[in-house]
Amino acid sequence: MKISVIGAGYVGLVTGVCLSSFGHRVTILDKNNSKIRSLTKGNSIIFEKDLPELLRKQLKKKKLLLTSSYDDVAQNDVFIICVDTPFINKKPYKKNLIDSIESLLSVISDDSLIIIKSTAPIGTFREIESLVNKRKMKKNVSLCVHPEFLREGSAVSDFLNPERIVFGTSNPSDIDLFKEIYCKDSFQEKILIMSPESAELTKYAANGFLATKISFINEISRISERCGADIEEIKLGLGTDSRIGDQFLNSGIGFGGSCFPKDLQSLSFKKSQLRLPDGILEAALDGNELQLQNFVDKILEFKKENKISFENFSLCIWGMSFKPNTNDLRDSQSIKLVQKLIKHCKKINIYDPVCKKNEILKQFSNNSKLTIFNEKYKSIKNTVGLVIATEWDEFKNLDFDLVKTKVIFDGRNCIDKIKCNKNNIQYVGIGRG
């Protein structure tokens, strides 16, 4: 089958290279032309498990194809649109995904599918499917919903043993050609078949429920805090209970990403358009923001209980993408850590193990008070603290004779709070009494 994937971010890229594992001809076009350059190249723009082997050995394999151009898949058979879809200006972004569908109906040459995967809001595929019949196409487009649910750091995992396929369409006569492309014995039990409008709210309804989820454990991660309890215990005796399972039970300094933040505030949008009141989206949404900023207020507590001056306030902080395994800053409460510290502090210094230099200070705009390092330990040097602000494995195991500082903040209750002890380092961690 020859497919074409629109859109070479993390969604596309995943979807594009897995799929031509299949022993599809997969097309993956991106109209960044010097991204579309390095991955001819085989370098992947991302840093995601497995994923810079696969892409290069498919492309030596010639399943691969990548262009800028739509008229190089004019002649394709599958369009799966996989282009971001943001919230901007409280509302969602959709210009990215109409633009890659015009721009497809102006080429397709043939009957075809033109699947979007693309986390679009709800209601989007009727818009669409309005635009596709008012070109009164001379060939037979069809239209088709299929959300991703692939995680950051283990996308390629997820893709190809996936928990679930979700297919949302209102042409019965698709599902055969759908199933096509899941041709593995193995998924076609996991295929779901339902309507448009369930599969788009599918997506943002399960990961709505994971950032609740995280954001009730952090809630109680407060409660903890304020009658002397350990959240890490009590997260052991609610994640044995089967009904609720341990996954998203971690407390810490809230989620972030393309995906938790975005899919709530774009659930909450479509609430208020159909004039539904506030719930436990916004609740979730708020306590998220909450969680954030008690643990900065743990910070600055530090700082007036030891009469620590702001000349002398120094700050090293280890761990700038949204989650470990993977160099996405997006919407990171990282970032926003640091944005919310770098007023209070004479320097911070940063280590991440796979962000960019570049990539990160271009999130402060160059602020003259931030230092990168290239190494962990160095960066703690000449510091008051050190802050956990992503739980990265290197960072789990620390060598206690290399870390001099009075005090680790950990926000995402990773380190070892009794050998900081015994090392006479004041531990300060997430709802740990």
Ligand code: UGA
Contents of the next structure:
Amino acid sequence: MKISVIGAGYVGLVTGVCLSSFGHRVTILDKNNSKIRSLTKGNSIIFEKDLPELLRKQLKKKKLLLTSSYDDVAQNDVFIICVDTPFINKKPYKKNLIDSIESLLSVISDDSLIIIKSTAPIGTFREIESLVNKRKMKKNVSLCVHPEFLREGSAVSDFLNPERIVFGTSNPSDIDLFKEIYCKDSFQEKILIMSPESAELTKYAANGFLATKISFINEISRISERCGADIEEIKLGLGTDSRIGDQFLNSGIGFGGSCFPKDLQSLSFKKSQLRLPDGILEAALDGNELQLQNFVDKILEFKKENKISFENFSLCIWGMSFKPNTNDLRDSQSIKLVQKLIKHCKKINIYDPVCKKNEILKQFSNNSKLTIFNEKYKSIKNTVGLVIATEWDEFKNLDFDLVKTKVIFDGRNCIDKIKCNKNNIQYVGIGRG
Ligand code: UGA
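Other form of same protein, the form predicted together with the ligand, not the form predicted on its own:
Complete assembly follows, chain above in first position.
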């Protein structure tokens, strides 16, 4: 099967590379020429486990092509749209999606299937359907919705071992073609066929539910730390109930990334268009802000209680990406944390295992107080407190001989509290009274 993937971001790149490993001839198209040049040389432009190896393997097999020109994909059968749909000026921004459909319609031939994989606001399918109907003239072009559920950091494995594959269509004759894309036997029973509207909403509901679960456990953590309970014990007590499940119950400084905050905002925007009142989704977003502020307040309380002046208050923050095992800084709670703390500190030292110095500094309009380090233990020197903002594995087993701070603020509950206390370091975690 000849497949085109439009957009070489996280979703597009992983989708294209993985589908080519199924034996399809895949062309990934992105309007960014330099991205395409890097990828053609086998350089995976994102930090993602297993992706560089698979990319190089598929390029070598000549199963994967890369281009910036729509003319190069004109002869393909299936087009999977994976362009970004950000939330800008309090509204979902669909221009990239519409532009890519327009460009495709001007080149594709008869009997093509266009699959919207981008997380598109509810109602986008019908909007694009009428655009296709207007533009396609005599062409037989079908449209469907196929949301993605992969997570950054485990995207390749998530793609190759899906729990479900959602296919939203109003045209039953497209089902067989769709099944051919996911040609492996083990995938067939995972395919859930539904209406395009349900597929659009399933994506938002999944992210909305997971984000709400995080905001829920974070709310419990705020109660827990004020009444002498430990959220880690509560998490165990909750997660062992199979109706609740133990995933997404890690309490911390809140959720970030390019999906949860944007998708909740987009769903909330849709609700307001439908004249539905605020509810759980908006509370989950508010709770996320509150959780970060609660952590900042604890840091400032420590400063006040220990009578540390501004001149003497310096912190070291570890972990800038929105979660471990990625270099993605988009909507990262760590960045917001630095922004909130910067005015209270004489200086802030930063260490991240993979994010590049200039990428980190770009996130801050005033970065004169920030220093980025390549070595984590060097970054702690001469600071009052170590702040853990992202739970990278390499932070979990601290060498306490090299940590000489007064305090560790553990924003992800990943440091051993008892070891801290044994080493005369005060421990301030999340929800641990
Ligand atoms: C999320 C979903 O998990 C994917 O299923 C979905 O496909 C993707 O969004 C998307 O819409 O593209 P991702 O953003 O990669 O994936 O990251 P998650 O692992 O879901 O984490 C999101 C945020 O929640 C991170 O900031 C993480 O630190 C935080 N989190 C996660 C917690 O605070 N506690 C938890 O227990 C789990």
